[in-house]
Each structure stands twice: as structure tokens, then as C-alpha cells.
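As a starting point, one isolated chain is supplied in C-alpha cells, in the form predicted on its own.
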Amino acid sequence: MSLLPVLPVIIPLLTAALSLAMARHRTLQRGLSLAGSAGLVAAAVTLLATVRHEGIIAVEIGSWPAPFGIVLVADMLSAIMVLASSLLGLSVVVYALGNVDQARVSFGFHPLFHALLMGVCGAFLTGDLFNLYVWFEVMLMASFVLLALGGEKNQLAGAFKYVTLNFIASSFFLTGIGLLYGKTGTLNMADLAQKTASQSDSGLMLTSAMLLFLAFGIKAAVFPLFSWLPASYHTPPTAVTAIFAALLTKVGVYALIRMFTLVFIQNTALTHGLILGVSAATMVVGVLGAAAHFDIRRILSFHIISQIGYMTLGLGFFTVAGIAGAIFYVVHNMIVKTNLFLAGGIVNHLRGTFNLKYLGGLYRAYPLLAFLFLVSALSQAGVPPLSGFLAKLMVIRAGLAVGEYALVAVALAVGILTLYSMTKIWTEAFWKEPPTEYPSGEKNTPAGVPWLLLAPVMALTALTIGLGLFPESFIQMTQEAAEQLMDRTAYIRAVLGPVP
């Protein structure tokens, strides 16, 4: 039996304990941190690898098989996305090193940071949804403590604001497979899509779907549901807000992707056909808010959730194309929106605001800062030859093989509005000349860009080139992984076996 799918819970799990024994040595805790990240890096390379070489990997904790007993399942999806997060999450460690200050360090930085990986790790390898909901609970209270930590006004106000509405989607979860064990009597994921299959359309099932559709879509930010996001985004460290930028709303949509895949398929016109029209509201809406604002994190949250749209697009239009392009799209955003928040923080730190009104003049002093920012927006706003553009093109493909041309049309229209409030970013922060007047009263000039915060984004920016230069392993890898979602065999096989 192999223990790989494991890996990627124990690995931050202990990171998280030896950091928190090791508060009062804080070199000592700092090392940890790094070295428990670039763990999860190679066990998320190896589960990756095995999975592509051997098929689905499921492991059935303690002695209670599936689909009685807890089950960790690595597919393509899963362990794509668990090494997306390991990359990130060991970037955004190196950043926090440099950005993170000591009092929030000492209350608990490092720990509450790999409890955060350990439960979006976590969701991601779970065979069974009341499992889903415990690690989304992990989730939820570290992330809490971690947009709280500090204790300025505006980041309780936030974290009040987090944590109401993603207490409300917790009851909607829980309502919903309440309801789906109620219908079947089992919360297996494998078991609920082999039981569910003969089930034309139950009223018991949509009424679920629907529950978790809500619970699932506040935690992914879609439209109506995304007001938290940037309510919070904007009020903790950079370090912070870059990894929430990266992976909590990914966790949504990956449940999303996984529920409307494995489980909900009986009314696909009414399921995946409101996912359509809430994916286009979220794109439209996402990306006005974004043109609206003059702060760059704001900016940057109303993109999250304008770009949240293009990925469940690809999950509404429910074919092979469609959902391989969502899963590009979903990990080309977390390496470029990762990036996009560090490099926005350099400016900061730079600076002192975010405040583009204060902001000008840093393509002469920082060229470099200016380039590497200037490559991740064009690739968010799906200019060639960056990833964002095969992303785009991706889902876009799809949506015109399946004859959804007002959708399409809405997509690049929204692309051309992204590419402006980008050009806006960059234009006014490095383009245009300085500032006279500051928020401070004087000017903030450090001597340079400390290298623990270049670092991570030199190499995210070229992981962002690189995915768009020579994208044929990931899009087969993509490609894989849509065609185990959409035959359900192979996952209800690897978890209870052959099939009947």
C-alpha cells in the first residue's frame, strides 16, 4: 500500500508542531519552516509522478475499509493541485521570512501557515465529504487566526467579515450532506457516485447539490457570494494575503470541479447551466470592481474573483476540453496572482501605500521589480506568449466547440477589461513620474529590494514564462486529469474496487 497520498498532510502537520515547540528559537523556527515547505515540494513532485506512472492512489486510514473508513484519493486532479500548492506555499515561506514581522512571528506565523497547507492538502487528497468539511474547518480557523494576527482595527473587521460568511457556508455544507446521507447513506465520494448514478433525477439530490453549490461557491468567491473576499484581502501582511490569494478560493473551486464531476450529473442542464450564469456575473462583476479601484490589493482581490468565473466556465460547459482547461486556468492563476500580490508588496515596501495616487516612477529606479510585475499582469490578462493566454484559449475553445458564444464573447471581454485595469497598475505605479506629495509626509527610499522578497517572485515569474513557452507536459497532464473526471471508473474502482 503506499503512503504517498499521506505525505502531504503528515509533512506540514509536523512542520506546523516542531515550529510551534520551537517559538523561542526563532533561527531554529525560521529553518524549519523552509525545510518543512521544501518537504511538501518533494513529496508533491513524487505523489505526481506516481500518479501519472500508476493510476489513482487511494489509502485507507486505520482498519475500517471504504467506504466505512476514512480515505485519502490521489487522482491528477488532487495531486496536481496539491504540488501547485506545495510551489506556492514554499515561495510564499521565503517571502514571509523577509516581509512577516517578529510580533506576528512570535504569536504563531509559521505554525498557523503550515496548518493552513495541512488542511488545503487535506481537502484536496479526501475520498469522503464529511472529511471535506473537517479540513475546510482547518482551514477556516487558521486562516482566521492569520488574517487576525496583529490585531489592527481594519484586520479584525476583515477577519469579522471572513469569518461570518464562511461560518454560513459551513452550515450549508453541512446541510447538504446531511441531506446526501440521508438520500444514500453514505458520504464516500466514490460510493455516493456509484449510487447516485442510476438516480435520474431526484428532487432530495438537486436540493443537496444546490446546498453545497452555495457552500462551496462562498468559499470559491463566485457571484453573489465573494463580498468577504475583498472585505479581507487587503488588511494583513502580504505575505498573508499571497497565500490566501493563492489557495483558499482554489480549494473551492476544486470542490466544485470534484462534486459537479463524481456526484452531481443527473440534471446537468439545470446544474452546470447555472454555473454558466454565475460564472459570467462573476467575471463581469469581479472585473468592474477591479477597474473601480485605486489601491492595488483591491485591484487585485476584485481579480480573484473575476478570474474565479473563467475557471468554473470551463466546469459549466462539463466536456473534456472544458474541464482540462479549467484546471490550466486554475494553477496558471494561483502562480500568477501569488506573484502579482508579492510584487505589489515590494512596491510597498518600497514606497510605503499601495495607493497608486502615491505610486510612480519605479520603471526608473526598479526595472527589474517593474518587469517582473509587468509579466505576470500581461499573463493574467491573457496576453501571448504567457500562460494566462493558453489558459484563455483553453476555455474559450471549449465554450465554442459547445456552441456558447455569448459566454465566449463575455470571456474575452472581460480579458480586454483586465488587460486595462493591469495597464493601470503599472502605469501608475512604474510608468508615470513621482509623486509630490506622500502618505506619510516623506518619501520612503530603502536602499533596494531585499533578496528574500525578489527571490520568490524572479521565480514565479519564470515558472509563469515557462508554463506559457512550453505548456505540452501540463496540458497533458490537464488532459489526463479531465478524462478521469468525466469517467468516473477508474476513482469508484481505486477506492472500493472493480466495479460491478
Contents of the next structure:
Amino acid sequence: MSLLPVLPVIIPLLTAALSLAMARHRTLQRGLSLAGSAGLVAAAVTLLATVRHEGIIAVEIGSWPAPFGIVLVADMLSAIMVLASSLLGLSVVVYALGNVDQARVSFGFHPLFHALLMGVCGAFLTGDLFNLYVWFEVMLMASFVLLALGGEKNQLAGAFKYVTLNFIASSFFLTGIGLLYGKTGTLNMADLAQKTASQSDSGLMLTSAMLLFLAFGIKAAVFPLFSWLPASYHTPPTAVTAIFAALLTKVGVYALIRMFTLVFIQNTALTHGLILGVSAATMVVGVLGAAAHFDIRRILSFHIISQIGYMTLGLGFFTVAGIAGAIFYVVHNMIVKTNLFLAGGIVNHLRGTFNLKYLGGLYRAYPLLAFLFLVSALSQAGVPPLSGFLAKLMVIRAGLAVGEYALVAVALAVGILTLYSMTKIWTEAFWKEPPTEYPSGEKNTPAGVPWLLLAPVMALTALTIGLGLFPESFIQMTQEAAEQLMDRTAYIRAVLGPVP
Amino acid sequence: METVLAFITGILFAGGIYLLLRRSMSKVILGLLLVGHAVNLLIFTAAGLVRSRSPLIPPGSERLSPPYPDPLAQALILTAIVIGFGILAFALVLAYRTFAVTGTDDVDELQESAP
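To test you: the structure above is the form predicted on its own. What is the structure of the form predicted in complex with its partner chain?
After this comes the whole thing, all chains and molecules, with the earlier chain placed first.
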């Protein structure tokens, strides 16, 4: 039995525990945090290589046999998501070394960060529905504290909304789990898939499906359940916002993809039709919200919502091509979105504000930063040859293949609006003349950009360019992941053994 | 008995959601509390009720003899209670801190004080 799928949970746990024990030695703690994230990347790379080579790996925790005990399952989707998360975790840890202040580090920024990573990796790997709830809560608890850490006025106000709405989402999730358990008597995802395949009476299944859709929809911030996101994401330090943007909503998307390909496929015309409608609304509302704002972080927060729509759109098409596109989109968006937040944070570091009105002229002073931001902005808008273009292309081609022309038109129109909104940030912050008036006490000009902040942005920019120029092997991987998801037998067999 | 519990669950949900829609932070937290209880009761009821039996193997016997209540559902509820308790404790501290910093318990005013 391979213990490989356990490592992405154990490594952050150990890192969190050890760095908590070293709370008094900040330098040691930072080194440990860096080493822990690097170790997680190594484990994730090994996991992906192994899963690709040997197929789906399932580990029975405590050797309790599958439908009764909890299993961790690593298929291609899980492995890809774990790898992407670990890469972003590493970049944000490096960035946090230069961005998160002493007080926050003293109050446990690094242990919380790794607890968050543990929750996220656990959620990606678990094969048990209730266990998924527990990992969600681990992740959320860490995110609650990270969000409120520092205790500034607007942080507290944002955190209260965030906690309340996430608690409600968790309640919906738990209700769905309760009904599903009452109906089927199992919470093992593979077992659920097997037992519900033969359910002809789908009333209760549909109730559970909709409850879980609501719960994951709130976490993924789809229309009309997204209001917590723009209310809270602009409040904490950049490193925290960036890791939230990278991971939290994507865990919701992952859970949607997992449940709506493995378990809830009895009535796809209804459920996946609903997903399509919600996706279109999410894309449009998100991008319009972004167009109305003038604060870099708020604009980017609304773009998170808009981009989520593309991912769920791929799921809604419910074909191998659509889901492969959705997976590619998730990974692309994790990289680009995080990078935009990190670059925006550097702008704030240089000028002391996120408000576009008081920014300008950065292109002349910092051409490298301007270039890095522009690459990510264009990638998000879907300009070739960057990764965003391919991600959109895959989703849109999948849409054309199933004949959803109206949705494809919406996706393309939203792409243009995204481009408008991204060029707005870029021209306002970097291109236009420096403003003559500053809000009182907010003009400060540090000599240069610290390397700790710039290095992760450069690495992630290289990643989005690389993914755009040499996408073949990654597209191949997303295809394999999508095929595994659509053909559920491999997953069920890996967890429960040969089907009788 | 299931009917009674179903009604209690419904009332708890209704009361909880009503409180969640209030503007006062302390009432919102009470709402969270009620919704949490409602969910736990729902899992308890949905897993099936068995009167006056515990899922223990009697001495001298090899296995459980039906009817026995489902211990897994109770384990799930126990976990959910612990997690809910943790979140609620955090929410209380957060609300208290927010009140201390902003001087208001009203969620709408919070919005205005933090643009």
C-alpha cells in the first residue's frame, strides 16, 4: 500500500505544528515554512507522476476497508489540483516573507497558512463526503483567522460576513450529507456512486444534489451566492488575499466537479442545465461588477467570480472536452489570479494605495513590474499565446461541440469585457501620467521592489507563458483527468476493489 | 416520533434563518447556533430512530442483533457539534472584537464604517 496520497496532508500538518512550536523564533519559523512548502511541492510532483503512471491510488486510513473507513483517493484531477495548490503555496510563502508584517508573523501567520494548505489538500484527496466536510472546516477555520489576523477595522467587518456566510454554506452541506446518508446509508463517494446509479426514484437525490450545489456554490462564489467574496477579500494583507484567491473558491469548484461527475448524474438535463445557467450569470455579473470599481483588489475580486463561471461552464457541458477545459481553466486561473494580486500588492507597496485614482506613471519607474502585470492581465483576458487563451479555447470548443451557441457567445463577450477591465487597471496604474493629488499621508516612494516580492511574480508569469507556449503535455493530463471523471468505473474500482 | 422531530427541525431552521436575517450581530450568532442545532437534529432523524436500544454488542454475543440505532450518524453529529462549537466560539470573539473596535452591533452600520 502506497502512502503517497497521505503526504500532502502530513507535510503541512507537521510544518504547522513545528512552526507553532517555534513561535518565538521568527527566522527559524520562516525557514521552516519555506522548507515545508517546498516539501509539499516535491510530494505533489511525485504524486502526480505516480498517479499518471500507475492509475488511481486509494489509501484506506487505519486499514479500515473501503466503504466503512475513510479513504484518501488520488486520481488525476486530485493530483493536478494538489500540485497547483502546492506551487502557489510556495510562491505565496516567499512573497509573505516580504509582505506580512512582524506582528502578524508573531501571532501565527505561518502555522495558519500551512493549516490552510492542509485543509485544501485534504479536501482534494478525500474519498469520503463527510471527511470532505471536515477538510472544508479545517480550511475555513484557518482562513477565518488569517482574514481577521491583525484586527483592523475593515478586516473585522469583512471577516464577520465571511464567517457567517461560510457557516451557512457548511450547514447546507451538512444537511445534504444527512439526507444522502439517510437515503443510501453510505458516505463513501465511490460507494455512493455505485448505490445511486440504480436509484430510479430521484426526488431525495435531487434535494441532496441541490443542497450540496448551494453549499459548494457559496464556497465557489457563483451567482447569486458570491456576495461574501467582494465584501471580504480586499481587507487582509496581499499575501493572504492572494492565497485565498488561489485556493478557496477553487476548492468549491473542485467539489462541484467531483460530486457532479461521480454521484449526481441521475438527472443531468436538470442539474447540469442549472449549472450552465448559473455559470453564464456568474460570468456576466462578475465582470460587470469589476467594471464598476476603482480599487485594484476589488476589481480583481470581482474577476475571481467572473472566471469561476468559465470553470463551471466546462462542468455544465458534461463532456470529456468540457471537463478537461474546466480543469485547465482552474489551474490557469489559480496561477494568473494569484499573480495579479501579488503584482497589485507590489503596486501598493510602492505607492501606498490600491486606488487607481491615485496611481499612475508606474510604467516609467518600474518597467519590469508593468510588463509582468501586463502579461498576467492579458492572460486572464485570454490573449494568445498565453495560458488564458488556451483555457478559454478549450471551454468554448467544448461548448460548440454540444451546440450551446448562446453560452459560447456570452463567454466570448465576457472575455472582451475582461480585456477592457484589465486594460483599465493597466493604463490607470502604469500608463497614465502620475497624479498630482494624493490622499493625505499616502505618498511614499521606497527605492525599489524587494526581490522577495518580485521573484514569485516572475516565476508565476513564466508559468503562465510556459503553459501557453508548451501546453501539449498539460492538455494531455487534463484530458486523462476528464476521462477518468467521466468513466467512473476506474475510480469505483480503485476504492472498492473489483466490481462484482 | 419522526414527525415530531421533523417539526422541531423545521422550527429550528425557521427561527435560525429569521435571526440570520436580523441586523444585529449578536442575533446573527444566535441564528447560527439554531441552524447548527437544526442540522444536527436532521441528521439524527434522517438516519432512523430506534427506541431504547444502544449499538453495543451484548456480552456473550458475536454481533449486533437488530434493531439497533446507527452509531455512525451519531458519530457524525458529534463531529459536527465540535466543529460548530469551534466556529461559534470564534464568531463570538470576532463579534465582540468588532463591537469593541467599531462601537456598533449593527451589520449595516458596519458596512458604512468600513467602505
